[in-house]
Every structure is written in structure tokens, then in C-alpha cells.
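Heads up, the chain below is alone and in the form predicted alone; it's given as C-alpha cells.
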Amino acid sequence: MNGQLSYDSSETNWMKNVIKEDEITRYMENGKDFIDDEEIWKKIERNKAPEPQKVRDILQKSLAVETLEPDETAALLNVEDEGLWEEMFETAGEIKRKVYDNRIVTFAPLYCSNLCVNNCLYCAFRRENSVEKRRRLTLQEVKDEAEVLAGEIGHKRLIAVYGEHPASDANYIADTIRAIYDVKVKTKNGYGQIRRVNVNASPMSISDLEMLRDVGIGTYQVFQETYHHETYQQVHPAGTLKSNYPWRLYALHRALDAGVDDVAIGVLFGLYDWRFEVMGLLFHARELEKRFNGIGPHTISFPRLEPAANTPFTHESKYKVSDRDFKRLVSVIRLSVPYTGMIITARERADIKKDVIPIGCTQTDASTRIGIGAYSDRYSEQEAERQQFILGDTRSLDEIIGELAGMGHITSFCTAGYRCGRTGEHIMKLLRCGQEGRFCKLNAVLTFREWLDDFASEETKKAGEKIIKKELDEIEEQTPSIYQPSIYPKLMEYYKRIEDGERDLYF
């Protein structure tokens, strides 16, 4: 940063009343926060070269959806033997499927603003780089971006995302998580609707977390981005809000206790070493646990550091994770936190999402586009200086579920758990006994079937057909021994009432 940032006195004032000390201080113990830098990397020390048969101790315990202990993951973070690694994966995968199934949720970010009081070495976003094009969208453009992704894309679920200003505050994004939520499209044979708004915003207040619970907010996701005290300090400069580590630390556990039952976490890989980021994550997930009843983080991501316009920092970085070891850190965080989503993104290409997705990832987003308004104005290039990063995926919706039908999932579109209650602590919990799984493939066929009749080409409804079928035989197959005996002719009722162009019918 060259010199000291400007901020014109309304930025300096709104800045002034952000952060909340008494919301930091209240969470911490004898004054400090729970990552402790120097004592991960003795545990990745003390851990090397673990015992083969130690290691597969620990993936039964992982079977069992059991969060691992530091020194655990710290275990597997140090395997060295390549076949050990293959079981790793195997594992991995073999959770996945225990525990969400053979199911993969797609959703859509839609970036709402690119104004941001910050000055990340490596956001494009952030204040200093003149070349960005900055915009905010007005809740009608808000609209119209959300009646193209559920009218004409097909998209259920949304990310809205929002750079850290006075413009794009709590209550501009409670504005438009309602304006969202108000839109309702005509389709071929039923309706667009987006049905779950999830939110990755700036760490907040209590009160305005409050706020946005209120209007419904889905999932609110904070990354972390580095977990490593120093290097956090180097990549967010000092006079800036997202400068303060601890107010970042701890904006979920305000979130938690403002109602707000769903949070993420995540890092940015490639600000530090790839293994201290995992180890970062799991101490994050094991303290949310520990004050909320259990409550862990409800989905993790591991976006790569990505080029940016005008941000040679992505480009200098030494941290740069590999392919090989991308794989690796995802399978460790399945092994890690059994029970929690994970989020592969459009940052990834095609072929690193068809490798890693069956190890442990239950959510990626399609036909994405990062530019403020990017889906209404329908430009066709990524243009670098209207948006955060560049993209590694920009195929279609169709594409990818198409792809997706291909490798044996089905894509759920399904949202019916959040408005059932299944959330926060009662989510947990199924999570953790398998019992989610089996609600969300009923709820997977449905969904489904109403995206493929509404939205699908030919030849991805032809893949997506045969994947509802093998769906519907295992589901047969499972009652009464899984389903209760009312719940498969419910089932074929609710499917018949979808081919005849009803929509939302869930369990």
C-alpha cells in the first residue's frame, strides 16, 4: 500500500462504528483467540511420519463422523506413503457418500457491489486498484440479475456477495435478500424461484446479524482467508477494518448467537502453508462446536489463490498450493470435519473438479460470473476489471449437471430442510447419524425432476432420467428397512404432481 488509504468523512465515520470491541473481547480466553500459530506447527512437527496403522485408526474414527483432534489431522497432514493416500481418498469419498450420499448441491454467486473501504494484496476488489470498475446494484438490477439465474439458468440458491462499505451494509443486503426472494419467474413447464439466499459479507454486529436473520438469511459465510497471525497482517494492511484479526476470527460465533443457525468458514490457499490453513480450519470448526452445543461450521471452502486485475501479489505469492496437494488438503478436511458441506468453486478448472469432487465435495457453483450485474447485461468474456478473480469453470448449469449425471450424482436443487427447521443444532446432529442424507434424497428426486422438465437440454435430461431411476429403485429398495412404508407411494405422488407442472412439493 502506498501510503496512508483516503476515505471521504462518511466512509471515516461508518468506519469509526463497525467494529464492536465488547463483541471480540466476550469470546476470547485470558485475552487471546483460540489459533495459536506456534502450537499448530508443533503439532505438524511432533506428528511426522505417522504409524500406517495409526493413521488407519484415525480414518475409522472419521467413519464414525467423529471431528478429529488436532494431533489427528496433524497425523494425516504428514503421511508420506502415496498408497496410504490412496486410502485417504478412499475414505474421504466413502464419508461423503455416508453422509450426504451420492448428492451434490449447485448454486450461484451473485455479487451485488464491488465498493470496498479495504486493501487485500490480493483482491482486486480492494480500494486502491484503479482499474476496477466499480459498481453497486440497485435493487431492481438485483432483480434482474436474480430472474435470469432462476428463470432462465434454473438456480434454487444463491451466494450474494458484497464488498465492505457504508453503500453495501446490513441493511442494503437485507434489501436485497428481500428483493431475491421476491422474485418469481415463468418457466417452460412451472416457475423460477429463488428459494435460499446465503450471504459472504464483511464480519458484522450482532444487531445487524439479528436483522438479517429476520429477513432470511441463509448461510453466512466469513473466510478467515489466512489463519496465520502474521501473513494476515501482511495481506490486509494496518488502518484498514479488515486489519482486525479477531473481529474476522469471531464473526460467526456472533452470527450463532444473533440466530443466525448456519455459518462457513474457509481459507484462501495460497496466503500461507497449505497445512497450517487445514489445521486453522479444524481449530475453528472444534471452537464453534465447543461454545455452541455442537454446532460446527455448516459448510467449509477451499478456494485457490487466483490472477486478479492489477494484483501482482496473486502472481508472487510462494505459497501456491499444487494439484496434488489441493487434492490432499480437500480429503483432510473431509477426514477433519466429517459432517460439514464442502464447497468446490468455479475459481477450480473442469478437470481438478471432476478429480475431487467424489473425495468429499457436496456443493460447486455453475455458470458463474463475478462481475457486478454479469448476468443480465449477458457479456460473454470474462472481463478481468469488472470482476474479483478470474474463473477457472465457466461452463453452463446444463453442462455441468450433465457432466455430474455422468460420474453417478444427482444434483439436488433441494432447500426444503432450512424452511423445515433442520438447521443450526438439529442439522448436526442428523448430519452426524446419517439421517440427513436420507431426508435430502427424497427431496434430491423431486427437486430434480422439477429442474430437468423447466430447464435441462435433451441430452442432460436423457443423463438426468437415468440417474432418477437408479434414485427411485434404491429408494424402493430401502422400505421399509430405511423409509417408513408411507413414504415411497408419498414419494411417487408428490413426483406424478411434478410432471404435471406442480413445483415445490418437499418432505
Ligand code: SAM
Second form
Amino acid sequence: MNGQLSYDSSETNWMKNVIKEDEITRYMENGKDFIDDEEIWKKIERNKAPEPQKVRDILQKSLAVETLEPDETAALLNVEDEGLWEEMFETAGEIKRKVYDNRIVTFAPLYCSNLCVNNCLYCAFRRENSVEKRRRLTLQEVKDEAEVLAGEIGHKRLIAVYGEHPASDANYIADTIRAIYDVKVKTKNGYGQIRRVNVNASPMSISDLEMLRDVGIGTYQVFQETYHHETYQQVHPAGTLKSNYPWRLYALHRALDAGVDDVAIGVLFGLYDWRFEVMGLLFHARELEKRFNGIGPHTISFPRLEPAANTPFTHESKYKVSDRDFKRLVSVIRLSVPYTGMIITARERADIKKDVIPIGCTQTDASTRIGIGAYSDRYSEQEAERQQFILGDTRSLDEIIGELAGMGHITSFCTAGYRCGRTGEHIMKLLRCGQEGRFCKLNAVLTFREWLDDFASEETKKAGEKIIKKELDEIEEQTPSIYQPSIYPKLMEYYKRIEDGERDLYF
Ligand code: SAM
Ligand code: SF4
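Starting from the form predicted alone, produce the coordinates for the form predicted in complex with the ligand.
Every chain and every other molecule in the complex is listed next, the one we just looked at coming first.
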């Protein structure tokens, strides 16, 4: 183990059994993983100064919702002309609308524990950060958090987040997922419930992931942080579990093999060159598609390194990404993996989110608190020593929904797709041919109606009503060309029943 880190015997014993070598090697080809650093740089170099026509041809391929080839993404990353970047932003937005229409999904993170055996240089939860106040929520406390989120704010989706530690192993994660699904609270006109629990946690074994599948895990997220092997070793000190690059790289292969249908990838931008990392994400998406019958990442996340308490690395990194490059990288991810969901988080400031959401984002968190127990403890502002990093956007869900409505986006609380088996391979096909949007539009209207009636302020309600009216008119107009004639009357029946207090009606 790392000389500077000390563990007690139960931690040491637990750590010895986490990584299963054969659940890494079985996926490798000739003993190698699928990220070839040298090859990535060669591709970036080889595609310097692409012809505008070549770039436009690539954009047509993205518009056809086809995953790009690495040389094509490398060409986009090399564009220098500002006008051509503008065309890329526009096309990225067009693809977003084609695949996901004007919908955006909101969720909240629920940090369950910040105990951690790792020592990632960029994270306030790292082992040797002695100023961090450590805590693992009890199951009752997890429920208390979920009650605030579902009953007072109106969230329907959470992402539960955990440090890597024996106290927050797969058994604890499974218990917390169950506890969250158990919560049902009365609201103004109906009741609130969390209908989908996604998880951001460390890589696990296939058998642990099977247990999480059985308790109804939503999407399982593991960010590689950096795909660059050497940088990976520098920021994840030797001897820690997280220092094992391939164990992490194949985490989602194991998840899919365990029957967890929706998996999510991501990079912590700011650890290494952003263009290399975008290539890494593309290689990861293509590898998953190749191995798992076309199932690529359900979502891609692109957090930027944020300041964190007593964590000097977050200021010192020479690869921090500027706002200009951030917008560029978001557009190239959208163009390269056109079907995928893309998550922008409250790490980003409100003005950045407003600028970047229209070019490709499909999900954002809101009313975000990332301290352990922060929702039910009700501390209002951020407390650096209780959280993993400092947030850029602490606005309420109500404020964010109001702003999104003003921008023409409908916030969808729909989780029906997952509950009707529209996951994995099935959802990938629907997304690629633009069909998922039809069900989603109906369910977006119904779930938004619920939320407006239960939680919206008067101002947000006004903005929301306008969007709902526009959506209903569109659905009526598209009957029978897109929707079967029976759909619209059924939609209106559900709509009325929701206004009368019924909940959770969906297509
Ligand atoms: N402990 C698990 C792991 O490492 O996989 C769970 C993830 S951690 C609690 C959630 C994510 O936060 C990390 O994967 C990392 O990308 C991100 N993160 C960590 N430190 C950060 C920082 N200073 N700024 C922004 N994001 C950070
Ligand atoms: Fe632990 Fe995850 Fe933070 Fe690393 S990023 S120190 S593994 S919580």
C-alpha cells in the first residue's frame, strides 16, 4: 500500500478482495486495453487543418445519427476557423433537437457517504484530506434526504453518489437504493416519489453489479477521469484501488455483462489535454457499441475540475479548460456520439449552462447540494468541508425550470421508458431513428403537468403553461401523421386525471 496512507485491518482486508483480475483480462485484446495513447495523438496530428468541405461532410454523418470514426472526430477537434465552429454548434443543436426534441431532464445528486480509501489528487474526499468532515448516512437519513427531494422540491430522479470504502460497499449501495425507492410523500395535489435511482460509484465486480441490477439500479456511471495512462497514474497514487486503470476502464463492460442495461461514461476535464480526452470518450463509446450489440453509453458527462477544500491540485493543473474550449468540447461530443444523452452539472455557472445546453445537453441537476446530509440538514449555502468540490450553480429546481421554459425547453420528469423496458439495446434503436421522442413527448407533458401542479411558483407556472400548451397543440397537429388517432384523446384523459390529483400515468 501507499507509504503515506494508513488503513485499519478491516479496510486492508476488504481492499484485497475488490479487484478481480480475471474480470479485467477477459476483456483485453492481446493483453492491451482499447486506449492507445500514441495512436490517439497520431490521429489528432494527422487530421490537422481539415478542409471545410470535409468538416461539412462529417456534420452530415452526425446528422444521420451515426457514431463518428476516430479520424473524423480528430478532424473536428482541429477546426480553427471561428465560422466553422459556429456551424458545428448549430449542427450539434440540430442533432439534439432531432433525437431529443426540446426536452431536458432534471435530477439531483444524493451524496450518501464521503468515506474513501482512495487518494485522488483532485478530490476533497481523498483519504489524506484531514479537513474533510466524514460521514456515512444511515438508511433513515437517506430516506430523509429523499423525502425532501421528492416531497418538497419535486425531483423524480436522483443520482446517488458514494466514496469507495467498505462502509459504502455494494451491500450498502443496494440498501440505499431500496430505501430511496421506498419513500412516498404527500404533496400539494398528489404524492411524490423517486422513480429512478442512478448511481455514481467506484468500479465493482460482476456479482456486485448483479445485486444492484436486482434492486433496480438506473444508470450506472463511472467516469474514467482521464483516458491518458500516464496522467491517470499521476493523479491516482500507486497502491490505491483507483490507481488500477483497466479495472476502471472495464467497469461498464462488467455492468453490461451483469445485466445493468444503462451505463454512463465521463471525463474530468482539466486533468489532461481536452482534445485527447474527447478522443478517449469516443473510443470508449465505440468499444461498448462493438462489444455489446450496438449499446453505447446512455449518457456522457463532462465535468470540469472545480476548486475543492484543501485541494491545491485543483488550482495548479495546467490543463484547466477555458469556457471557449468547454463549449467546443461539448459540441464535438454531441457530434461524435449523436444518440447519447449528455449531462451538464451544477459545477458549471448559470451563464455557461445557458450557453451550452442548446448545443447538445439533455440532462442537468438542480437544487443541488453535495454535502453529506445537506438536503435535510437544510444548511443553505455551501460548506466546503462537507463537500467534494465547490458548485457553480446552486439555483433551485423552480428557478432552473423557469429559465429553461423561457428558452423553449420542456422539463421532463418521465421515467416511463425504463419501466417499460425501453433500455439498453431497445432504447439505442429508438434513439437512433428518432422514435423514442414520440413516447417521451407525451410523457414529458404529463410529468411536467404533475410537477407544475405540485411544486411550481406562480411565475414558473406561467412560463410552464405556455410550453405545455405548445406541446399539446403540436401533438394534436401531428395526429394522425405521427401519432395514432387514439393517442390524443387518451393523452387528454390522462392529463385531466392528473389535474384531478392522480399521479404516475404514462405511455
Ligand atoms: N468515488 C467514486 C469514484 O471515484 O468513481 C464516485 C465518484 S466521485 C464521488 C464523483 C465524480 O466527481 C468523480 O468521478 C470525479 O469525476 C468528480 N470530481 C471529483 N473531484 C472533483 C472536482 N474537484 N471538481 C469537479 N469534479 C470532481
Ligand atoms: Fe474517493 Fe471518488 Fe473522490 Fe477519488 S473521486 S477520492 S475515489 S470519492
